Partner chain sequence: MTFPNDLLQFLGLLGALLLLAYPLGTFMARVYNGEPTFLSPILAPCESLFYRICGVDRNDEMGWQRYALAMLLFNLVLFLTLMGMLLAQPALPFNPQGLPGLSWPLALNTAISFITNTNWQNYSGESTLSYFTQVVGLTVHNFVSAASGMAIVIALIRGFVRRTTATIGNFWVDLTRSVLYILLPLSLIGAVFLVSQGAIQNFSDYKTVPLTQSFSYDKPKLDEQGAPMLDPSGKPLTESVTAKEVSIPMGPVASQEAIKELGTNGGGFFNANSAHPFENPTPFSNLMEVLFILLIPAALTRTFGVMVGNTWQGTTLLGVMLFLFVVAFGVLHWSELASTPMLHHLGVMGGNLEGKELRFGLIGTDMFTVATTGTSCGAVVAMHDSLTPLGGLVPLSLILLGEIVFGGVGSGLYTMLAFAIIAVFVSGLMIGRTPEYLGKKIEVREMWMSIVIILVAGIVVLILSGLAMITPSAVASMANPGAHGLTEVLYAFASMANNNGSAFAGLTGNTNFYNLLGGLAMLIGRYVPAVSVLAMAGGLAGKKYVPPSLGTLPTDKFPFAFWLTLVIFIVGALTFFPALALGPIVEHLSMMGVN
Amino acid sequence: MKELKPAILMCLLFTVLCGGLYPAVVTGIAQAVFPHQANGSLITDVNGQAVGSELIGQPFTESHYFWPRPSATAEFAYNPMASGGSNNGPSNPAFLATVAERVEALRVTGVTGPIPADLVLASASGLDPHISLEAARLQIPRIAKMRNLSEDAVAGLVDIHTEGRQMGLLGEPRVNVLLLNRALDSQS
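How would this chain look by itself, in the form predicted together with its partner chain?
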């Protein structure tokens, strides 16, 4: 068994190199150059207290907030400790019934016409912080009415919190729901 010695020693050496040195170097560079990103892109309030992350969505159920996408995380929606999707198949009757309920919940708030898919279909991570521009615009009349603001004022806030395509090309234009709702709160 001439090869047993290198097998054990190689395992040990690679553990030191790839499991010790490599993550340590990456952590060092990350913390020195990109501390905000490396620590979770946290949002802080006026007291410097962390109140969430730009990248992790939060649940909003009340009518005076913009609603995020549905979330299928375990225990409760937008549970960061249990990221994941619904894994519902497209032909699953239970899934279609759930979508129908979500569409109905939007209809009772006065929404007519086609519904943007992101507003009634759950995300992959269950933590998706964004909704589409269409999904945000659809909710503007409701928010304006609940908060006694003009629709133009709310639309202005939506515009401010719209992220365009990255480098003008990648991904889709989108709105960060948590940032938008916090901006709403600080206005009224």
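Following the display of the form predicted together with its partner chain, present the structure of the form predicted alone.
There are no partners or other molecules in what follows, just the one chain.
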């Protein structure tokens, strides 16, 4: 009994400190210093309604929108509660069939030549909100035609929404599909 009382008190103390006080302090600092990021990097419409997050991909399938990287999440595309890849390797027949379908869907829209991998291969998380600059540029002719815009106008929007390398050296230039498609909608 002599050892049990201090053990219970320490457990209660650390539960309050680590389970209550520390998270409250970190949340408060995050809300004060980075409120947009702390609240999920939400993107809102003109009425203040959340339409998505800069961090989670959206399932754009209409021809007048830029198409995102495919999602491999369970149940439905871009499901943040089921983040994860398909675990199908490059020799798996189901994987090969899925990639072939995606390539064919792009070819039907008039795409010729090499196709960037991020337009036919799902990301490991299945939630990637970005596509490569090459993938965005490949879609410009389709978008311009479907929206009755010049290719230069659409290319200008892609250029405006191109994010550079992180810290100037990590990764490749990329485009957030949701932000780009919202900019397209504001042009029409």
